[in-house]
Structures are given as C-alpha cells and as structure tokens.
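Form predicted alone, single chain, as structure tokens, below.
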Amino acid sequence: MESQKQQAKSWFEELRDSLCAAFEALEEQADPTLYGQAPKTPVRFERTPWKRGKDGEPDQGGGVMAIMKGRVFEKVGVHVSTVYGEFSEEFRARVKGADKDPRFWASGISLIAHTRNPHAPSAHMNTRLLETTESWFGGGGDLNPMLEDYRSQSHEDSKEFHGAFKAACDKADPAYYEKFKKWCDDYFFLPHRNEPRGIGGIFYDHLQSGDWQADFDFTKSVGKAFLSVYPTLVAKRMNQKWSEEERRQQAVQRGRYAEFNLLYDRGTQFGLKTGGNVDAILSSLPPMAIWD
C-alpha cells in the first residue's frame, strides 16, 4: 500500500514538470507585438512549498503551489499535494470510507489555466488518489473556450480535445469515455444559468476497479492525454488577434468560472473543508472577470 501511495504521488510530481515545462515552452513562442501589455520578457513558473496544519501540531503532510502569470498564460497554477490526517466530524460523512474511520491520505495534481487570448481556450484538470478504509482514483479535465464560436460541440478544438480523451478511455475501457464524458457534462453545469460551464471532457471519481495498477495506468493515462493536447491547442490559437469586445466576452465567460467554483465545485469544498492551501485552492479563480 505504502509503495502505491509513492508510485502516485511520484506521478503527480512528474506531471506536474511536463506541464510546467510545455507551458513554459508556450511563453517563448508568444508574439511579442501581440502581447505588448503582458510581460516584455517570459517568466517561469514560481513554486512555493506548503505545510498543512499550525506550527507544533503532527505532520499532515502539504504541497508545492506552482503559479505562472505571463504573457500566454495570464495565469495558470499547476499544484501537486499530498495530504494525510482525520476528517472532521462534520466531513468524514460526506466522504467513502469515512464514516468508519476519520483517518485519509490524499494525494493529486490540480491545474487551472486561464489565457490571454480570447481564442486560446482556458483549461482545467486534475486527478488524485484518496485513501480512507477505502482507495479510489478520481478526475479529469475540461475545455473551457471563452468566445461564442467555439464553444460547440462540432468545432475542431472540441473535437480534438474530446478525442485525446477518449483514445485514454478506450485503451482501458471501451464504456469509459461514454460515461465519464456524460459525468463531465452534468458535473461542470451552472444550474442557476441552466447552462454547461464549457464544452466538457471527462470527469470521473471513486474508480475502485479491484485492479489498482489498471486504475493507476488509466488515470497516468488521463494526465498525458490532457498533456498532449491542451498546449497544442493553445499553440494554435496563442498569437491570433483580438479586439477589445472579445476580451470583454472573454471576462464576462471567466465570470461563469468563477461562480461555478465558488458554488458547486467539490474539489474547492474538500481543499477548504481539510485544511489545505487556499491561495492554492482559490488560484483556480480567473485574474480578471466581469458580470454585466
């Protein structure tokens, strides 16, 4: 048990510097005349360690919060914890296993990117390990486009993204990407809008298969997939023009980012709820929103 709690926290730290890396890659590909605002020179990423928990009390483990904000990205988090201690009594019911006995062990990667451009997509995705009397894999990632047009099921980012995924699903499970796509879709909803929050991916959560490393692969599987093909579409879209009324739709659109994480987001529940980063938990929040 010991050695798969380290292969995943491992994995999630791996991740976490291909991402950072690709990202990276991004800001020195950005037009310089198109992004004269932004940064004259590309930044790096900037990690700061964490600890969960006051001064004097047992360790409860922690993380590494990695924040970019340059001329591509005008802010993106890549963060990688692990985490271990007793839910709450308030909590341990709301979460598998925990009713038995409050003790968990957490660990995962979450990453936010909102961009620049209005026709670079903003993203989400994260995968995790959670461990109470019980051990499951949860996760997934989502396309969040941030002007009218592209946000359709039918238009070619989509249609990329969607099958980076579902190549992911069916290597493990021809059923997955079916049913995960249709979790993402009712998930990553605003109810009070009746309204998709983007144009979804996968989500998924408590996959206990009985084959752990069959579930480890799959959910290394999901963290490639969105690797893959997230900073392509961003390459693709990153040095277009844009107007004035698209940043304005653009900010209008991370304002339904917003509310949806506040509201009804489970992972911002969870982080709070046990003690963890909030500048990490709420760096998932866009720079910059409107609502009129």
The other form holds:
Protein chains: 2
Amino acid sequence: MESQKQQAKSWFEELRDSLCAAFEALEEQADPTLYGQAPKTPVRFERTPWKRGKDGEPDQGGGVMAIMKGRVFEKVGVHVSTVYGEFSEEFRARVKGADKDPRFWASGISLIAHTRNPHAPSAHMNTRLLETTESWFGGGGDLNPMLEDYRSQSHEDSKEFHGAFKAACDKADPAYYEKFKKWCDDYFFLPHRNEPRGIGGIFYDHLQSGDWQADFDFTKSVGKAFLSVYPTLVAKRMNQKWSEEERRQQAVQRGRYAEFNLLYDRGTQFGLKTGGNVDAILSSLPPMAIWD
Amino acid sequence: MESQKQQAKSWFEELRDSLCAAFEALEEQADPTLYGQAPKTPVRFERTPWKRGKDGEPDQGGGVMAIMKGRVFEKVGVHVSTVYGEFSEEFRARVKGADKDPRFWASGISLIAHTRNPHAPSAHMNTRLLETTESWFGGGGDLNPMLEDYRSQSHEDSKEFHGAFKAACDKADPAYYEKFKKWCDDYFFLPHRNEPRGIGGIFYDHLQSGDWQADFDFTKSVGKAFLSVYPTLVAKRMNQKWSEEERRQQAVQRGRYAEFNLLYDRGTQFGLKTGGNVDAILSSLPPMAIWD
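What would the structure be for the form predicted together with a further copy of the same chain, given that what you showed me was the form predicted alone?
Every chain and every other molecule in the complex is listed next, the one we just looked at coming first.
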C-alpha cells in the first residue's frame, strides 16, 4: 500500500513537471505582434508550497500550488497535493468507505488553463488516488473553447481532443470511452442555462477494477493523453489574430465557467468545506469575466 | 387576504418605479469629463415582462425585469415578480407552512446596483411577501463598497446607510435593528475567505408579528429607507475621480460578490431551482470581475 501511494504521488508530481515545462515552452513561442515583446525574464510558473491544518496540529499533508500568469496563458494553475487525516462527520457518510473509518489519504493533480487568445481553448484536467477503507482512482479532462465556432463536437480541435482520450481509454478497456465521455457530458453541464460547459472530454470516479496497477496505468495514460493533446491545440491557435469582439465573447464564456465552478463543481465545494487551500481551489476561476 | 396581496404587489411596483426614476435622474448628472458626453437618447431602464411556466401550462404568474446599463450605473436591475403555484417535493419540507399544502403565492422586489465609479458603492435590496398556509414578509438591504477605505463600519457612508435602516427599524420595533443587522452580517459572509461581502445593512425573514398591517408598514419603511439613502450616497460619490488601480480593486471585489451569489445566496439557488427567470436572477452578477 505504502509503495502504491508513493508511486501515485511521484507520478502526479512528474506529470506536473512535464505540463509546466510544456506550457513554459509555449510562452517562448508567443508572437510578439500579438502578445508584445517577451519580457527579459521568461515567464515561469511560481510554485508555492502549502500545508493543510493549523500550526501545532498533527501533520495533515499539503501540496504545491503552481501558477503562471503569462502571455499565452493568461492564468494557469497546475497543483499537486497529498493530504490525509480524518473526514468530518458531514463527509463520512458521503465518501466511499469512510463510514466505517474516517481516515483518508488522497493525492492528485489538478490543472486549469485560461489562455489569453480566444481562439485557443481553455482546459481542465485532474487525476487522483483516494484511499479510505477502499482505494480508487478518479479524474478526467475537458476542453472549453471560448468561441461559438469551436464549441462543436465536429470541430477539428474537438475531434483531436476526444481522439487522444479515446486512445487512452481503449488501451485500458473498450467499454471505458463511451462511459467516461457520457459521464463528462453529464457532469460539465449548466442546467440553469441548459448548456454544456465546454465540448467535454472524459470523467471517471471510483475506479477500482480489482487490478490496482491497471487502474494506475490508465490514470497515467489519461495524464499523458492530456499532455500530448492540449499543448498541441494551444500551439496551433495561440498565434492566430483575435479581435476585441472575440475577446468579449471569451469573457462571456468565462462567466459561464465561473458559474459552473461556483454553483455546481463538487471539487470546489469539497475543497472549500474540507479546509483545502482556498487560493489553489479558486485559482480555477477565470482571470476576468463579464456578465453583460 | 386578496386585498392584502394586491396592496403588497402594488407597493412593490410603486417602489420599483420610484427607484428606477431616482437612478435615471442620477444618470443625467454624470460628469462628462469622467463618463463621456451623455448620449443623445438618455439612458433608461429597459423593462421586459416574463411569464413563469411553459406555454399551455396554467397561469403561474411572472414579473417584469428592469435593467439599465448606464454610465453611472454600469449595470442595475430592479425586478418585480408575483408568482404562484405549487412547490415541488423538494421545497415543501423547506418552506414554512408548505408541508401541509404545497400552494404558494409570492410577490416581491429585488434590486442589485453595480456602479461604474469604484468610489460609489454597489448595493442590494429586496423585500417580499410570501404566502403558504402561513403569510410573512422578508427582505433587507446591504451596501457593498468596492474600495478598502470605504469597507469599514466607521466610514461616513456606512454610518449613513446603517442610520437609514435603523430609523426604519426603530419606528416599527426597538428590538428589530440589532437583530436584523446581525442577521445581515451573518448572512452576507464568505466563510471560505473569512470576510464579509460588504458593510452589511439589515436582513429579515418570516416576519409575521400577528399584525399584518404593521409588518407591511415596516416592509414599506425598509424600501423607503433604501430609496432615501442609496441614491444619496451614489450622488455624493459618482463624480469623484477614479484611477485605473481603483477600477482594478473594484473588479476584484466584484469577484467576491459573484462568489457569494453563486456559492451561498439562497435566493439565487432558490430561483434557479424553482423555474425562476434565469436572466433576472443572474442579473445580480457584476458586469465584469477579475480573479487575479
């Protein structure tokens, strides 16, 4: 068990390093006619370690928040955390396996990227391992194009994004893709507006097939799929010219994104109610939004 | 009963007319060096009637959404609605008197003003009459200064705002003010940031003292107090110069406002879940916000 936890934790940190490196590399390729001259000091992620719990309390883990406010990435956070302790009464009944014993251990990575160029999609990805008296993986990723034309399943960017996750799923289990894509569509939906948050991706939870290594390998594949496809999509779009009107449309769409995260997102609610790092949790909110 | 409902409905509409007129008058007094020349056609509220329920369903009431996107008021909504029907299973257990009989009737006014000038405070006010097998008034108002210096109980604007509500309360019952001010402070609070939404005001609910007329008179006083004090505060601040940095601070504070409304506000959640008018409900969200 201990070795499995360490493997998972190390993977999430390794994936974080790869993603940050990929995003920092894209910052170097920003067209100066669109983004202005590159600053003398290259834009880099700023990493801030944090601890869960108050001073004097027993160790409850913590994490590292990595945020970059760049040119291509107006705001992107790639956070890892490894936390443990006991669930409060409220959560014991709600988290699998926690009714018998409130102790838990959780490690994961969480990414939200808000690009400056309205043609380049925003995206979210997270994967995690959770252990109570049971042990499972969960996570997923979804793409959030900011402009109407891109918000269609038949757009080439959507197809490329879905294709990467389909390949990761199919390698693990032929039944996964259909199930996890639908789960994503159902989850990232704004009922009050009767509209999806983006064009989807995959979402999975409580993955415990009985073969821990297979579930871990799948979770690694999901991370790698995202790492291979998302920076590619950003690279393709980041140096396309944009208009003020497109920037406005992006700000409206970002408002929808904020609505989803604050009204419905379980991760946000869970994090805020279990003493998570507020700055890390709310770093998912867009750099700016309009409600006009 | 019918006559009481009509009186309340008429009052909310009358108050709406007075508030809209006061705000439109302020638009005329905008300093052109700060706000640009006045447009040829004066900025006015746009009123949009809406009906609750789908076509073909029995009448369930509706309302009028009034929104102005002006110079002084970057975005202000003053909505009245009178709705009736039956509560869903979910709400029967949660709304006073609805467990025995799911029928309800509700009429009210709801106002949210987002001013352009960061020196001029934003504000919220609403009052309503709700009837199930019981009948009660509720409502309140709170002030949301955008700049740090103004967000203090001892600031002269805060004192003026609180003073108006205190006078309205004291006229009705010497115990009201302390109780309703605390209720407001407790309600408009962001636990995840451990900070209040604004400088408070009053908040009350389930007001049924046994003397319907007294409760109605108090509710009218609350509306009149807001009508007397808020436009005065805006008039005092609206033509003060502001800086880009103050505008940025305003946008950050507006982010907090959006967080409160989407994460915690019961009116927002209630409205979205009971088939309220989504545009009217979400018109409370600020015209723009940043999370930096």
